[in-house]
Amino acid sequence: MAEQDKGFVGVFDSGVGGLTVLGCLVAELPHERFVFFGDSAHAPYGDKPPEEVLELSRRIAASLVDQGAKALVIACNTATSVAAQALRTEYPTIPVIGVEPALKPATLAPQHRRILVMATAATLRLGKFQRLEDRWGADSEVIEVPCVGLADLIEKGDPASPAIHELLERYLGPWRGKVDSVVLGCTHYPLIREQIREVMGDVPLFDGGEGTARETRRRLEAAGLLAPDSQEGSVELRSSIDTPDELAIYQRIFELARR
């Protein structure tokens, strides 16, 4: 096995939301070794200027690569929009995979006349989402709902919080019964699927985690970096708030994300 093959897959997000993507990655790639870094000290990224998100992403990526990452997964829609291209330029020898709102599968679903996209204001504002909407949203009415403060509440570690329900009611309640599907445009949002369903009713929810996991497999395979079936997979969780209490929240959220 080549030396680079022995590396790990580095996964990072602004906080706990990327654990939903990590859950999909582990399910798709059970023999890989993963190191997840959540930047909870600076969460959420969606409320920050792009220059700051780029600098934070660069710092995290450099640390993971220096420690032996053979690939990077940006498990954050905002960081993907801001930093993915820069990181691909700066690390041309390793796969850099991002996430994006699952607008494509939503537009390909049988019912796709009106699609609500809930995301951070930054994700909706930046060019990557606008290009995605231009490409796939031509036959649908895409309703953009910036959910300011929602990721921050989820970051506190209680997905069943009444405060989350109140915020969802404020942002999504006016669209209840009026849309065909909801796109979860932030990796934090799959953690509150049940609360979203309570507000929106029985409509399909789309998120990009599984697609990101499949793309990661494809990119690792193409680069000859896929772990052999004989390797035992592992997961290491890290946070920029490096305390036992914070890491316990990460572990609990990760277990929820894998269900």
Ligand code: DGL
Second form
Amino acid sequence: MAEQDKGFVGVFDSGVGGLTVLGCLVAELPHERFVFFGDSAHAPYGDKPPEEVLELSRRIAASLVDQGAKALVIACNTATSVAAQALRTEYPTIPVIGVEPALKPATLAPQHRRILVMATAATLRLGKFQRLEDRWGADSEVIEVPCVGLADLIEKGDPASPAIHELLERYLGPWRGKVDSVVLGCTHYPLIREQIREVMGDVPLFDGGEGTARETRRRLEAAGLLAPDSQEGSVELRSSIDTPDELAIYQRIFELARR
Ligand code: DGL
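What I would like now is the form predicted in complex with the ligand, since the data block earlier showed the form predicted alone; can you produce it?
Full complex below, order starting with the chain above.
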């Protein structure tokens, strides 16, 4: 007899960025059913007051749980900083997994004297990142670069656009040749790895997608919620801009994000 289906893994972000995390989740957990929700109608989250991001995250989580999510992955650094604690309190029986800028692996790399962290202004400002920096940044100089406007441009669906290149040149250009690595502290940024390399040259880039996928596996296993190998995995993409054009952008970006 087939094992009982325990539900799907709900994954959400302010928009298309979370698809980079979803790509890692699908690679790590091929038998799971995933429902991805991108809140593109309200993106970017990084420029919004924390209370608003908390309210938006709560609404998305409630709707995913109502529809049968067995676990939630907050595929957004900004929403994790603001809402992860609250959601864990509100859903004590559901694993809630968040993402954080991959500062830890960057500090464990052989070259880690100067680490540049790109993220939204909100992520860098909030206490969660400050605690991460206190914990892992002790023998590195951590250069925080809030990339205001960058996630918004990536949302438009053209990672190779000249506007993105110009903004990267403005934010990162001054640090070219001066840092040992770059942390992509927003889930939108792995979509523009090539463009970041064009500006920064051949430095290691760290993002949290694979670590989040491994942590999700651990948490599902610990809770006895892992899908059996006999289950066929699936992915459903949804957006708060529910139009065929928008969903086509999601589909295209998801294909790009699968590694
Ligand atoms: N992708 C999100 C993050 O990881 C936020 C981008 C935004 O909406 O500002 O922080």
